[in-house]
Amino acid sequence: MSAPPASQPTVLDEIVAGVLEDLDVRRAATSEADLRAALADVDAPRDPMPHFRDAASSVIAEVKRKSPSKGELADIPDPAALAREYAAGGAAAISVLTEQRRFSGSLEDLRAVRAAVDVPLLRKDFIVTRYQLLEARAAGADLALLIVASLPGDLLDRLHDYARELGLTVLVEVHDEAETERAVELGAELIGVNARNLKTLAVDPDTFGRLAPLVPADRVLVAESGIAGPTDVQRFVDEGARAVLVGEALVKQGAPRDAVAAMTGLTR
């Protein structure tokens, strides 16, 4: 009897495989002990949660050059300058993509932004190891992203616990009902609902409204993907979002400060 055909790798599988290859290179250059030593020179983590719990909308503004779905988005030679514009516009936090192959990001971008602004910073990457969490904190991140879809078994729990030990606020990202249930059971305080399916890259703008009712009211919900302007932000705020994570819409137009300001402070 022949074996069943192997399933084709998803986009997410391919991204994580590349992340692990690049991680091996960084591990060879910088040991975990070196990263731990570097923590002594990093400021205490900034807490974004009071801002996120405010009744009005908060914006997590993203430094994003490229994406697997849209390709090149913007030439960002100076991520620090962009971050200063975001901060001036009232961003509650700034997300810095550090994945290299599909997003053209780096830890150097994160360090540059950290040196430029005082607002909380999110390391946006495909984090699947404790080492990456140490990297994030050593580079000055205050938040780290954990994507439920890429963390099977108890790996999500272990990385969530370790991130909290490091003082990081964890944004736990979900895409469907089962992942939302895992995030809630984990006790995640900050839950991001991504309208983009990372396995196919398709966007369903109804995802947030479908999943938000599954999350207890004492958690903070973040809407991710498919946000083009204040009208979209208002829709998600009305559906229960306290914050929105926006990248493409901010980097593709010429006034990021004004764009962040226009999305900030919306209420039901």
Ligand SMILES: O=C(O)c1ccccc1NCC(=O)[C@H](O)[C@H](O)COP(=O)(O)O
Second form
Amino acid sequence: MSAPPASQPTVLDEIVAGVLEDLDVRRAATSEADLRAALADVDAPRDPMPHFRDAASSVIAEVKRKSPSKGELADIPDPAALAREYAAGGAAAISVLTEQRRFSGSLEDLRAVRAAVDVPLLRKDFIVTRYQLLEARAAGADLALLIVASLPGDLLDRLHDYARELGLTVLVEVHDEAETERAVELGAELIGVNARNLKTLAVDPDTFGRLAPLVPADRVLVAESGIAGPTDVQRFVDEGARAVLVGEALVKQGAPRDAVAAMTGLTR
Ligand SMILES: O=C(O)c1ccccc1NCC(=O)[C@H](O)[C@H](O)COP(=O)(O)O
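For comparison with the form predicted on its own, would you give the structure of this protein in the form predicted in complex with the ligand?
Entire complex below, previous chain first.
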């Protein structure tokens, strides 16, 4: 797939436009004040960083039903059951895709997974407002994704600060050199290198090895997308990843617990 001409919206632009429309509907039903009140009923956020720093390879296992690049992946009628399998396999964190239109996810999935497992949970979505961060925390998330490519100017800084105020650990996602420099300058502790080009949706497994040397050693690097099994995990661990984020390969095969276990604990 080739990149669209400069004037045409990218897949990322289209996804964010849909996310904002869906957000209007939720905002009309639930005020920010209601969400703030709901924070009183959730557990204190779980900190995934000690595990990421201390363990050999950590797995962030994703609940992912479908995607713009691959279409339908798996039904996942019971995301809580899948999350229990991930946790039993040793997942260091679980990523729940909550975007509705392109990934068939929801905040309801996040709440169901929260009720089922005690591992840190990542709200994986296209977060461009403070409201979505509040929603994430109120639904029990411990981490939130911020994608540098979708947050121009100081919006990234403002959302990063707000997420930290809420006690969320932020996974700051990058795709190229400029975004990596931006994440480092922001002070991001946890940086995800996504091998999927969000303009073309093609996965380039060499992206991680190219960008990892730009990140100081005190930050934690996560390799994301296109990871099929332990051989891929070992490659990224050798290139400096402390964690991998895996969706498709886990939801498409029948033994997610064993698949997570096989990717966990690989050393350099
Ligand atoms: O997965 C996609 O097609 C996609 C398209 C556009 C924006 C984001 C997309 N995916 C989100 C992710 O980052 C992945 O779900 C995650 O890295 C896991 O990837 P995989 O193991 O390849 O399912």
